[in-house]
Amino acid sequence: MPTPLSRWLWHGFAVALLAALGIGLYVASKRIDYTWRWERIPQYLISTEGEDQTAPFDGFVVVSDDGKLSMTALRGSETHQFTGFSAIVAGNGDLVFEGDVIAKTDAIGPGPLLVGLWLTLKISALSLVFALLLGLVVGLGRVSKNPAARDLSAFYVEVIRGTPLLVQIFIVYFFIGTVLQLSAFAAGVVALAVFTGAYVAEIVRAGIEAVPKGQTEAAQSVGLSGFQIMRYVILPQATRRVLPPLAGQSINLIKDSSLVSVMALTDLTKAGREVVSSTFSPFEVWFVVALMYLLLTGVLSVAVRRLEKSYAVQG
């Protein structure tokens, strides 16, 4: 067993390696003559640009002497009063059309990177819920005594695990989504859930098969039905075994969600690309995006570790 001194030495060695990595990145940036502009990033996390007030219909802008802003319809007698604005963009008497920006309002809100992070969180959370449900059903089908259930479950698992996720996203979005009239968000959830569900099914199957056969035989000897054995004996023990691989698969799901950007969804990855195109600071943006993904996966890892400890105490 290592002594306290040796443990601190090894910790110091790890810190030194990380410091060397950081220095290496800095030296590499100097060699390619890259200028770091971290000051550009905060505005894409927290936006202070405010909100636009747009014309609700075609008409003329009216700015009164006391600074009040309103519109009169191009046709008819409809009018609209603007309130709460901080700056007027249009001029008095201007002809504007529906959707044109008339005024701006001061406001602090999430920038594009935080908006993309929120979309990534939503689509990952929903996909994970459906993937766990689908994986549980298919995993039970894999160990079922019914040949049809085993065959169908095996077919689903092999087809999904044998084809790339990106191809499945295209199929769901352009074919299934068109037939069923799914939104891009719904199609993304379906594609990620179906893909991850196949891996969850194999994790569930392996967890069930890892429970000793004697547990089933003991449960049968006291008169429990097949459903009761699975519900009260097998699944509780299998759950403890499948938590670590399920955590890893959940983390993979969060990272795989970056592929939904091909469906015109502004997730964290797509938001990062848009910010890069407007700032021309690719290194800073992608480091921040990677850190935000790391934040999501890190929180999930901590939650799963606490859940594992809870199960260990209960056991």
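Bear in mind the structure is a predicted one, so any value in this text is a computation, not a measurement. Think of the rigid core as the biggest set of C-alphas that the two forms share within 1.5 Å after superposition. Positions refer to the first chain, counted from 1. What changes on going to the form predicted together with its partner chain:
Once you line up the core between the two forms, the Cα of residue 274 stays within less than 2 Å of where it was. A displacement of 2 angstroms or greater separates the C-alpha positions of residue 56 between the two forms, with the rigid core held in common. The Cα shift for residue 69 between the two forms, taken after rigid core superposition, is 2 angstroms or larger.
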The other form holds:
Amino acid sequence: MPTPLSRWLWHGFAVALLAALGIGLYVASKRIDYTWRWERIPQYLISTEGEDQTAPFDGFVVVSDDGKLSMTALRGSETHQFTGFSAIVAGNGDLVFEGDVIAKTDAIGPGPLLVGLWLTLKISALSLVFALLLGLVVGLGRVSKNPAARDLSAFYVEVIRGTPLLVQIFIVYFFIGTVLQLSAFAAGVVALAVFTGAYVAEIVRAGIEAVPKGQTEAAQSVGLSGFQIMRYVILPQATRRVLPPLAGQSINLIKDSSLVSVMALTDLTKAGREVVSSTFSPFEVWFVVALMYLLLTGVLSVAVRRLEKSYAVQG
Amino acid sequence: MNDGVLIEARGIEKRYPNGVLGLKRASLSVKAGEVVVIVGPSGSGKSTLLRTFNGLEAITGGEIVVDGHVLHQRSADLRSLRQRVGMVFQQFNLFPHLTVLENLSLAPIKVLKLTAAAAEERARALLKKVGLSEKHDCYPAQLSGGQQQRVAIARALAMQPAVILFDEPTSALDPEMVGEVLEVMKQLAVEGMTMCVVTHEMGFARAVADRVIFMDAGEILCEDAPEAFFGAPKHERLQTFLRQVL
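Same protein, different state: after the form predicted alone, show the form predicted together with its partner chain.
Starting with the chain above, the whole complex follows.
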């Protein structure tokens, strides 16, 4: 065991190394003549740009003296009153056509990156729920006494683990999605859940097999049925064992969800790509995107550690 | 149950998939209220024999009748049999995720369909019997080995079995805890519980057993009342064994 002082020295050493790495990165970016424009990023997180109010028909703009905005139709006698705007774009008496921007509402809302983050969160959470259910069923199939259940679950696990997720996403999106008329979101959930489910199944199987044989024998000896043994004796013990690997797999799922950006889904990664193309600041954007993923996975691992602690009492 | 015979094993044989014979035509009968102790060197098939009595070990030949349930090569309904046959293991095998009270009441609630209150009442009475009244809310990991084994005995008793099988109940215990477990077992014997005990505790066999069985290499070589078994061993192999352990 290092002494407290030397321990802090080593921590300091690690921090110094990381700082050196950061400085190196900065110097390197100087060399390639990159202009950092961090000030461009916040507007893509929080959007202050309100919605546009557009002309509902062709006509003339009427701005009254007390600031009221309305329109009269070019043909006919139709009028339209605008409300809730913060800035008027058109001038009094302008001839405008249907769809032209007349005014803007001033609203603070989530920018594209936050919208992307929300989609990533939604698709990950939903996929995780299905993956856990699927993984539990298949994992039980793996340890089942029934040869058919064993064969089918082994087949599923091998096929899914043996093919790349990106290829699976393409198959689900283009083939299954087309056949079953799935939306891009549904296809994304299916692909991620099926993929992660295979890994969860293996974790569940390992967790069940790690429970000592004596537990099953003791449960059999008091006359519990096979289902009761699984439900009340094996699974509760397996749950504690699988929690850490399951947390790792859930974190993988969040990261893997970035691959759904190849479908027409604007998740965090796709949003990042769009922001890059409108800001030309790829370094800043990708750093921010990485940080946002890190935030999601960090929250998850803290939550799981809490859960593990609550189980620890039983030793 | 004819003339009080609870376990009747006739020529049972256990052949492992690799061809090795674990039990060779073993026959044994245990009457209600009897305490039968099985001794023998390691690997002699004592535990295997015991475990065939509640179907934990499948047999490949012969027949066992336990409390009216017939067990043979392909026995299906082991559940109703197991409700009548309690088992205490060398490694205790308590359920680590359940409290002591939950360990005792799980099967009575799920199998015997007792109400939670009735099962708890039964569990508390049994904990008092094994001297662990105040440990009901502990988890097994918080108990000593001896205490865990006493809980395990109480768990077997909670199903009110006709017979309890003890598979080397004190072999995994530190020496100072052996006594407390044997004490509980003696008390059960006095109360008339039918017991089959595999053990290395010759003192227990001598003091408590009605009959002692000697096994070697998968065979029952001899059986006798304890006085004769230890005092005047007939079988040559038994004499060697007793010289080594006593």
